[in-house]
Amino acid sequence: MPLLPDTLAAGPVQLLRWHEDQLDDLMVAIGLSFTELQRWMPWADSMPSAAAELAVLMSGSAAFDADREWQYLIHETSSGDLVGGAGLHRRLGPTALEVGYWIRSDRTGRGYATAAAGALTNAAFAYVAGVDTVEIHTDAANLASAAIPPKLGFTLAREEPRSPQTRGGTGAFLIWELERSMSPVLVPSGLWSLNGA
């Protein structure tokens, strides 16, 4: 059994687990946002193929399984539409989780983001033992996905330089940081009508 629920609910939107039966509405939503997504994540260099798009779900599907990792889907809760994703990583050492999200381009704004990467957070503190840190890392151009971690009361502990991967990135990142104990109630009813990120 994993450590993370299949759905996790955040307001406007609900986050369910990848899985195989998502992969026509997450090839139009990855349609739709490729010039967008294709600045700043590295796998969207080029257009993924419906076949590579279901074996990195059905991988995704098998790391969740086995807690490596928590990738899910974000779905309107209004419209049931896919609107993005976001995931929980493992690459930080055993006692922090990364923060991952991104939006499809005609949803941005609403505040879908925020209320995704608040619960995840959420998550990551109530259901992995031993985690005492949350990170967000955005690339220092990226202005509306740094936006979103000090709505969410992460605070900037670093900058680092990486070499840049995507074609909007500058190769300077941002170190988002929430410590366990410095954690609010991250997805308060009223967050998103605050925050349009």
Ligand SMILES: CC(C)(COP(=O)(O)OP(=O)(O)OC[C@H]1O[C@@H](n2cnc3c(N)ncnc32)[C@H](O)[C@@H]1OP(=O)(O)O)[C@@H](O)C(=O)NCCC(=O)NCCS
Given for the second form:
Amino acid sequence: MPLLPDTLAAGPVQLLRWHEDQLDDLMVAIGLSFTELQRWMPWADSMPSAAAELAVLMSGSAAFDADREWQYLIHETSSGDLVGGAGLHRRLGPTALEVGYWIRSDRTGRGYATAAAGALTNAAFAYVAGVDTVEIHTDAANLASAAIPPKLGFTLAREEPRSPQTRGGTGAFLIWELERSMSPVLVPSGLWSLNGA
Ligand SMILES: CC(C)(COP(=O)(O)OP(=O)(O)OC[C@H]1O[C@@H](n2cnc3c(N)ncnc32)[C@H](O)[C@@H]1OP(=O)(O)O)[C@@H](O)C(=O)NCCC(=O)NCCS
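Can you give me the structure for the form predicted in complex with the ligand, which would complement the form predicted on its own we have just seen?
Everything in the complex follows now, all chains and molecules, and the chain you saw is the first one.
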């Protein structure tokens, strides 16, 4: 059994773990959002083929089962439409997890990324033992993304120079952190319940 549940309820959206059945809807969402994704997401430098994306979904699903990382697709609660993706990544050592997210371009500005990131933050602290900190890394030029962590109580820990990874990126990364001890206070309770509870 993986540490994280297959679904996470997050108010206006619901997170469902990656599954190959979602390939067609995912390709539509990526196609609708490609201009924005290409600016900010390293994996979207060129439009992925359906075959490549299927392989990504399958390896991500295996990684979920092995607790290496936990990737979800975001569905709008009201319509069921696939409206983005979000995940928890183990690339910061044993005591921290990183949250990443993207939202379909025709559904931005509705709080969906904030809701998904909040649910994943709660899940990180609830389900993964030993995690003290959740981080969100945003390019300094990505103003919409950088607006999200402070809404969830994350604080700006530092700025880190990196080589630019995307077409829109400056390479100056803002590292946002939320510590476990702060999360019950700072993540509004009741907004993002776990497992639909
Ligand atoms: C960044 C992204 C995830 C935002 O998704 P979203 O669902 O629109 O996000 P939310 O609605 O939860 O919050 C966005 C916030 O950014 C604000 N915002 C949007 N554009 C902005 C801008 N140009 N300057 C400052 N703030 C901006 C919004 O007003 C909102 O804040 P508010 O709720 O206080 O009004 C989405 O645009 C996206 O997928 N972009 C491409 C991929 C990407 O950049 N992923 C993140 C990589 S770190």
